[in-house]
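A lone chain, given as structure tokens: the form predicted on its own.
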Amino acid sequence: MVIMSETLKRDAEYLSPALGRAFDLVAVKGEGSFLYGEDGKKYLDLTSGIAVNQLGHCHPEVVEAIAKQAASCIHTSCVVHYPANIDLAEKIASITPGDLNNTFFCNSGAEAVDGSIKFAKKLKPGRTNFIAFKGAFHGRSLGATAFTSSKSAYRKFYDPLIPGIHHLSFPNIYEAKTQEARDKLVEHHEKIFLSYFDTVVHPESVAAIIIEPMQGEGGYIPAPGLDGSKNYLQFLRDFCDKHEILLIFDEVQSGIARTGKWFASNHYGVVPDVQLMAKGLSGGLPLGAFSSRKELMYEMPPGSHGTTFGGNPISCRAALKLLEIIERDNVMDNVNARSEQVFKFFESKFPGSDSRKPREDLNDKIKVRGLGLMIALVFPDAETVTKVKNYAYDKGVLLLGCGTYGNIIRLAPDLTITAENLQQGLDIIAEAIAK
């Protein structure tokens, strides 16, 4: 029998329990890649708060810059203007793709895909209609949600949604075992796509298209482009420019160096109209944002769009100190290596596990695809990665599940994450696969 702690009724007791918990862990502390329990238990935290603590728990010039921060100034609204606030936006500029040099700052990912698609309501005026991608997901908002369609459970009371947003399909190339059958998954969805258009949705009536160009909570899959597969947000940018579409790319949980580079579309070479960014922007703090080009930013005018916290002081500069840190001290680099090292293990241990190139002796019990520190495990059902979670919770190991069907675990552990202690949770993990 489970003995709940007096920390947890009390839980039960005061909180909603509509936010569920993966695991019912009393954490009272976190340092770098480790939780530590109520009952003094020391965690690997594999998960970093879903892809956010991109520098660890409580990096100590993180946290110095809060402190600093708040002994200045906590909060303002929109009532005057300060210098965290313009300093990040500028610093944004600097890193986001292409020449999208404007930024709006809200506190979260929803409300920067509410914001973004505000902003194409805007500039799209009688365009009505929306392009989203089944199993994508794009937050809980009510306008968010309308969107998200990578669970159905996500949307299950509230319909009505937002009228006129049409779902078209993802490409998994995972699914196809060559590079020819690749290609060729790549063209069909291409061709779905267009005859949408042909005929369901005309082309002039859609102010926008949504799409994370690496699925998140869908099941970390990679949008076709790479390892010579026909690039499909190429494609897309395309499409958009011939109909005067904007292009949206979602990286909330790809962006801010997670998958080696700044965002994933780098890895694509393609530039969409809107950025969204959440997540890691920050480093554990409240703080979301959509930029775009100015020219396209000043379409808004004052009180179009608002927000009483976003913004926020203190976590503006503990995003500026993070960035500034993921570049110094080549954070990428380590991510990229780390990636590899996951891969590597996998593959030594389960041999045709890693499906990032095409191979017709792909392993039927575990399946590794991903980019950067966004690796997905793919099993065969949910049941599994249950058991799997259970064993390397028992061991002092957190992970998370993902995937429609419940059936991936991901690895989203922090971006400074040692080869040591990487190591120590890909032992358990096999450890729990083999039993």
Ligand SMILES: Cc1ncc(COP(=O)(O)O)c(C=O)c1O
Given for the second form:
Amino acid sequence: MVIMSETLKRDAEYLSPALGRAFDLVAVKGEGSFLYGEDGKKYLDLTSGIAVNQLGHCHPEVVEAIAKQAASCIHTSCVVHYPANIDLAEKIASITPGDLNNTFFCNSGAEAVDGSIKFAKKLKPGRTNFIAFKGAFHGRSLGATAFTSSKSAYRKFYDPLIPGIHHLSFPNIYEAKTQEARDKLVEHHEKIFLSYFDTVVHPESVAAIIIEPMQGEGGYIPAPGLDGSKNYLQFLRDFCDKHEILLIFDEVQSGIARTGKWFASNHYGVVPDVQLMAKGLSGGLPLGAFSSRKELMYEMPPGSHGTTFGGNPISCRAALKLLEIIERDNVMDNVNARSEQVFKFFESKFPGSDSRKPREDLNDKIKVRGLGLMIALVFPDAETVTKVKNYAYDKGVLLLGCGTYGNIIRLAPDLTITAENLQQGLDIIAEAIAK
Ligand SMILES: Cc1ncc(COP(=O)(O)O)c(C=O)c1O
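Switching conditions: you have the form predicted on its own, so give me the form predicted together with the named molecule.
First the chain shown before, then all remaining chains and molecules of the complex.
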């Protein structure tokens, strides 16, 4: 029988159960790559609060930046202008792809999605349709839920949602064993995509296409276009250009250096019309944003969208410090080195597991895919994932699942994790799999 701590009893009494928790662990402190539990145990956190804590828990310089700003000014909202907000928008313009140079701040990923959809509606009057992808996760607000299709459970109870949203299939090439099979799969998806516009939705009725360049909750699946495959994002870019449709990249999870570049789209060399970010942007504080070109952003007149807390001074200062540290400490080099460490480790333990490139000898028990420190361990079933997660938890390692069928463990540690700490986690995962 599991004995509930007093804290968990109060949690159950006073907190809504709608927000499920991955573990019945009460954390009392976070430091670097570790969380400390009420139970006195230290846990290696390979989740970083769902891909948020890019610099680990409580990075001292981010904490200092927060404290300094808090002592100076906590909140003004849109009553006045303030420097932290302007400084961050200017900094973001220097890291967003291409010519995206103007930003609207909000508090979360879902708000960034909602804002970008309102933006598309304003820019494309009369175009009432939107295209999203199966397996996509865009958040839990009523708007973002309508674009989400990674699990029907997220939509259950809330239909009918926003009309005019069409979910097309996202090409997952990672099960294909040869380059030829991958190319065929991408071509097949392109055909389905095009035929949808010939038969169901006219392109001129579509305001925007929203896609995660690397699907997150749907299973950490990069869009085709890496390792010699046909570039699916470029295909979408060309289609959008041809039909004057806005292309929105939701990089709430894959952005801010998580994949080893500022944005996953950088790996593909494709520039969207609207770039979304949140999660890793502000060292754990609530902050989201959508960026586009100034001339487009200026089509939204004052008052056409708004927020009370969005882009608050403290979150903006934390974000500025975080972006500065990522650049100063070459954090992306660590992302790439630790990523290779993961792929090499699993390949040595489970030959044929590295499924980034097509190969005939794919391991059928575990496949590893992803980019940077956004890595999926794909198992045959959800039961294995539960066992591995529970074993790792007992040994002090926190892991999260993802994917429609629950058969995937995602590794999303902080981007500054050391080789030693990461190895400790990998050894325990391998031990769990062996068991
Ligand atoms: C790609 C993507 N978009 C949007 C969201 C929603 O973000 P938030 O939970 O901050 O609203 C998430 C959250 O997991 C996400 O992964």
